[in-house]
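Only one chain is included here, represented as structure tokens and corresponding to the form predicted on its own.
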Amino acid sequence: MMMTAEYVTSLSIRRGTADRKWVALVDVNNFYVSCERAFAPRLIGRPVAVLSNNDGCVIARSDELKALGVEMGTPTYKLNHLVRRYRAVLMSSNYALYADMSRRFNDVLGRFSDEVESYSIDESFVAMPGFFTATLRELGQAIEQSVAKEVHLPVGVGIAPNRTLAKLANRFAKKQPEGQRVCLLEPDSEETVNLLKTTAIGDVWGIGARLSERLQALGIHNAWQLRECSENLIKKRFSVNLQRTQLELRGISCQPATQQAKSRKQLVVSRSFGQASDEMLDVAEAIRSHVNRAAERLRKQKSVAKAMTVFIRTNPFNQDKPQHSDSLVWVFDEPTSDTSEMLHAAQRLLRRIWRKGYYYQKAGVQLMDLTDQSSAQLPLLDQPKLAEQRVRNQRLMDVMDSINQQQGRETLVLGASRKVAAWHTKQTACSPAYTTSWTDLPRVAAR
């Protein structure tokens, strides 16, 4: 079977003229763990946990670790006996690697459709308009095999007329053996009815714990019962969102197969320190790093910020030491995405909220009231020299972003940087950044 552009072209020839539009949800199994295994095959078959910032607790688990009863959020110290007894592997989170693997995953999907929406780091919706049903299943298999071959990630592919059913189809597909993780749901098929009857109401996309309890109190315990429930009852007692979910369970699409991601209205970058510090230089260095990162993200989504908050806090769980937390807001003269301007404001805010004698455990910045970059106009009374300076600064930011994208995060930053700082996140078992750092490229020794 061809997996290249020629294969996609051959499928395109067999597109139908049916009035139904289809959407696929492609989701990577155990994404963080799978990214680690893609470069370390020795981890395949072993219990693997990926840990949170500062290696505090479990945020991702392999199937082998789940089988040992390890839950999400389990503190790391409780896993020591599994390392000794079952040769479990504990990995520090490597977000640079995961983000790049997500980009490569979406690049593969982009060859199968012109409309791909990255819903989260490990799953994407793919529009599939006008294909015959038999072709859809074949296309799903091609997607699964292409991602496995080119990015070495295992995926499940759920295909349905709308996003809600595609989510359910994907849940079923991911449980199937490798090479068969494709599920196609037609609205009134026997397979769809059986799946809806065995899907708990809390497992339906968009239905949280509280809403699930309210529905169960009305005798609605599974997805099929919600589908067949009185429309008037849902309309009278619940929001329009649940009405849409009910219609989608019936096969009616209430939202586009894919949709443009909306720009954020605020942007937060913060992190707990690897070691609490009472040194202002440590906290200032953390703030500097966060400002650089936040400004870069802001420019990536082509936005500018009207205001910024800087906040610091001690560890609220350490009652043996004095506690302090504070924050201040800076309103810029004009909306900006200039890192240097934000750094200047952040330094002034930090000096005002800093209190000597406290051990700070977390710091961060929040960019607020974000607007589209194109809509931010300079005042008519701006001086020509000021306008020219802003143009030069924007060019500098563009160059920095380009170099950092090619050479790796923080290759170029503004502000002083100390190589070793107490605020740096503790990562005792972090894998190399195989795909984003030249120094971490795998080496093959010649014999």
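Residue numbers count along the first chain shown, from 1. Definition used throughout: the rigid core is the maximal C-alpha set that superposes within 1.5 Å between two forms. Note that this is a predicted model, so its numbers are computed, not measured. What changes on going to the form predicted in complex with the DNA:
Fitting the two forms on the rigid core leaves the C-alpha of residue 352 displaced by at least 2 angstroms between these two forms. With the core held fixed, the Cα of residue 42 is displaced between these two forms by less than 2 Å. Once the rigid core is overlaid between these two forms, residue 174 does not reach a Cα shift of 2 Å, moving by less than that.
Previous: the form predicted on its own; requested now: the form predicted in complex with the DNA:
Single chain only below; no partners, no other molecules.
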């Protein structure tokens, strides 16, 4: 059945007829790989890996690659035999494509609910207040079908009264065959109890390796045991976070179904180098580029930063080589989003943390204590020259941002040479920018 916008509207009229709020977690399967496949059908059915920056390791895997036993983070060189033997395909990551596909995915979800929270690039929470469970299942199916039809991405839909249970429902849904990837969990149903009993404690949202270890030492090995154990024990021995998780497993909501997108509180831009370097100029070049990028993102969200950290480090995996890592914070006189001011500070910081004789492999900048631009202080009335300079810089930033937006990232940057520097990342097999560049539009053969 094809669901239309009218259908969704007619359902929403029945809001308020049921008393329980529901939330759906819609998650794209193997997101990066699925994005690549949406434009390159030859990849379907084959083992596919998408690689990190520098093509260093695996950050996304198709089901076929998972079946061959390849884990996340596997270094690329270990996959060569799979390429030969199973015709596995290794792709460089294409973040411009993934970001654009993510936006389209959320556009589709937006037609099903007024409240959609993009939780990460590949998954969103969708508030679904007041439906009957039968209707909710249909709505879940409509979401799966619409995303498949319109953006060619496979999704799983997990529906439950709160986010923790919706996460669990989603894990289960994703394992089902295409077209049936919807799972609805009612807190006390037999289905839910069974699912909780077969869910390892470490697979519960919010429980990572450390907590998992500590819980298992107390004899808590699965989600059901956590749900049923003493609330006091959790409160005393662990944190309020875990207590919240426990309550949600019982069906009690401890957080809203969706949250307003808040502007970021910090912003990091960092990269590993294509090749480690002991030249300060190389590293300075990388940092200049990162500052430009970070400041641009800061201005895009209309924020200013109170402080900035610059950090550098050698390759921690090269244990036989001398190691050094350091970072230093710069506090601005006043919160700023001015690239030139940040470049100036970054340069000084780098000189202070730089040590000769080490091969640096990664560098980055972090902007901290971000606040709204409008809350920043007005230009200094008692220092007209400084005030004038600020206004001029602000205009320059505006022009730079709009040119970069039209002509592509880093068309215009401050203080960086345009030569290809040693730190530039390696990308050997990147797909075209199918959706964000006219020249890379996919071609369709004419008959």
